[in-house]
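Take a look at this single chain in structure tokens; it is the form predicted alone.
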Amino acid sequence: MKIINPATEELILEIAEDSPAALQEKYRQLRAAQPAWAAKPLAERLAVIERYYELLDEEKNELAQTLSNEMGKPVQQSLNEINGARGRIRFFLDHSAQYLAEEWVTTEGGTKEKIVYEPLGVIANISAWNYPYLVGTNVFIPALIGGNAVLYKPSEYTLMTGLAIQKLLYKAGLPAHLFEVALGAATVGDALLDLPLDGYFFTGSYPTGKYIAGKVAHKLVPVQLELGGKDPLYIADDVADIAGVAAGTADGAFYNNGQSCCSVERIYVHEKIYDEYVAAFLAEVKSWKIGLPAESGVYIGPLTRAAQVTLLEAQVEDALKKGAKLLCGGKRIDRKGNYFEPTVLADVTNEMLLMREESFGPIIGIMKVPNDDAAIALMQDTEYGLTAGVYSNDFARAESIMKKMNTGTVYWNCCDRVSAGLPWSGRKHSGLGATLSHQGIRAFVQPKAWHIRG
């Protein structure tokens, strides 16, 4: 496999894909190592993760450079991601003991009863390229804390980061063969589905998630799917600081080049403030520096995948044919690398691909609406259900709208954020199950009921 720098199109490294025999051997080693790890006191498992937490900070500059080289995000954003991952690890370190402890339900009478939480066993973590530290941390950290072994498949676009994570975990003291990396693209991911694993945790697209769920359904093991979104945002007419809201929501749409599951993907603005909002939004977008990830001050780097440039071009073409107005951008940048101009379209409708299908790039459609009811109807018009946000000075007004959103997350006066203390979940085509929060700790263990008489 060739790892290509998306900013320069230069070859970084070649790595051999795992053969079926190699995957079988990694699985065998994981299965053999897992019982001893599960038998260790929780405090010992936490100590390993605590050291990994420290090493992430000690080696963050080198790790960030590697991530930027292979994935394309600006180095500062790679550093932000690593720091964000450490925040999530801190949550797991501080709260796992509480939620993994045995629970006594009945302590009096002839029969006593308790619940004990035991690891699933050997789980697959099929991870994503857009935030490999963050989305990986959601899975493999609580999985290891819970006593599991992990067969980790990084995206083929962030293989070096996947190997760096493995190296750091072993450096932190994780015993051998508890975290094996499956190296390869789709065929290797498919091969994992045939292994007798005890759970599958996937982050990626709806079509792939649907395929995984169908392929492993007969095993009756836990399957969690963190999938995409077409996340809507409504800007009500009572916001006080329109320019500030425009700048913040532009960042919510374009941070990481729009390559985030919870990026703002469509914006509905009350007609009373529409013109002022759009003007301020455009001013913010046009102020950003585009360039190589290592350049100081760069906000927009290359897209990770070359194919995404073609998809964005198709969305722009479709929108313009259906009456949208191009306010800025709209095409690939004439330079080496997978660069696409930050793109803003107005006069959009929900019939356009731009407003229906996940873009995962630096592009946004902004639509004028006459009232809250119109915004609600348009926000609800989607197959996805990841996040939805409302900006308004009136919480009661925003709360009424948020209650109507069939999404795993809602935002008031903020967007594009994830908190370790809250469950991260999707509805409809945005996924199954939840990571993070206490639910994300218990996702990697199974309850056992004890009836004790004597």
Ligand code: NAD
The other form holds:
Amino acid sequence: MKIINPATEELILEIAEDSPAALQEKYRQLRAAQPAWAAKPLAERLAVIERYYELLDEEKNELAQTLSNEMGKPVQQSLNEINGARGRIRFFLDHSAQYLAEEWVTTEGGTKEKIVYEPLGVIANISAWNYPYLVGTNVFIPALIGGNAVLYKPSEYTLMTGLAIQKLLYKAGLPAHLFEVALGAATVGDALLDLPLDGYFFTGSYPTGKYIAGKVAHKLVPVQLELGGKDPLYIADDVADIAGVAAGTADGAFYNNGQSCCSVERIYVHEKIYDEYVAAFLAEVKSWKIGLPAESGVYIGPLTRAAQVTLLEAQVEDALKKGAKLLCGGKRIDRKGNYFEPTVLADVTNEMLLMREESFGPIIGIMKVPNDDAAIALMQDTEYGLTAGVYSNDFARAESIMKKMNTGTVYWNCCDRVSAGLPWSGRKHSGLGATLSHQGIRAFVQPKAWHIRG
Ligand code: NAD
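Next up, the form predicted together with the ligand, please; the one we just looked at was the form predicted alone.
Below is the whole assembly, all chains and molecules, this chain first.
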């Protein structure tokens, strides 16, 4: 397997994928190591994660460099990601004892009753490349804290980061063979589905998630899916600071080159403020520096995957054919690497691929709408259900719209945001189950009901 720098097209590393026998051996080691880890007091498991939390900060510059080299995000954004992951780890460190403690339900009378939370066992974490620190943290940190062993399959696009995470966990004091890395791409991920694992926790695209859920269904073990989105925003006509909202929402659409599951992917703007909003949005997009991830001040780097450039070209072509107006960008940048111009299209409709399929790139469609009802109908016209947001000065107005959204997350006057204290979940084609919050701690344990008489 070749790891290529997406900014320079240079070969970074060539590494052998795990064979089925190698995966079997990693599984065997995990299975053997897990009971002793689960038997340790929670405080000991937390101490290891606390040390990992510190090491992430101590080694952040080197880790950020590795991540930027292999997936192309500007180094500052890699640093932001590592810092964000630390925030989530802090949440797990501070709240796990509360949510994993045994719960007495009945303490009076002849029969006492309590709930005890036990680990699932050995789980698979099949992960994505766009935020390996963040999406990985959602799974392997609470899984380890809960007493599980983890077979972690990083994306083939962030394999070196996956190995760096493993090294850091062991440096932090994690006992041997509790976090094994499955090296490889789709076939290696597929081989994990044949191992007798106790849970499958997946972050990635809808087609892969659907395939995984189908293939492991017969095992009757927990399956969680964090999938893609086509997240809409509605900008109502009563926003006070149109330029400020335009700049903030442009960042929500283009941060990480638009490669975020909760990137803004569609924008509906009330007709009364449409022209002013679009002008300010364009000014913001045109102000960004495009360049190598290591250059200072760069906001737009290369896309991680070369194939995404072709997908974006096809979305632009389809939109233009169906009547959209190109306001800026629209094509591949003529330089080495997977660079695509930040692209804004207006006069779009929900019939265009750009407004239906996940773009996962530096591109956005903006549509003028006459009123709130039209915006609600258009926002809901999607197979996805990850997030939806409303910008308005009136909370009651925004609230009545947000209540109608069939999404796991809603935003008022903000977007492209995840909080460790809140459940992160997608509906419809955006996923199954929740990570983060108390739900994301309990997702990695199973309750045992104790009936105690005597
Ligand atoms: P992907 O589905 O291509 O791959 C995800 C992982 O699955 C990779 O590790 C890959 O090697 C593995 N895989 C591929 N085929 C497999 C198979 N047949 N069996 C088992 N494993 C297999 O997705 P991606 O390109 O890595 O990630 C981008 C997608 O992830 C986007 O759709 C994005 O929205 C989504 N995502 C969602 C969230 C969320 O929290 N909801 C977060 C980040 C990314």
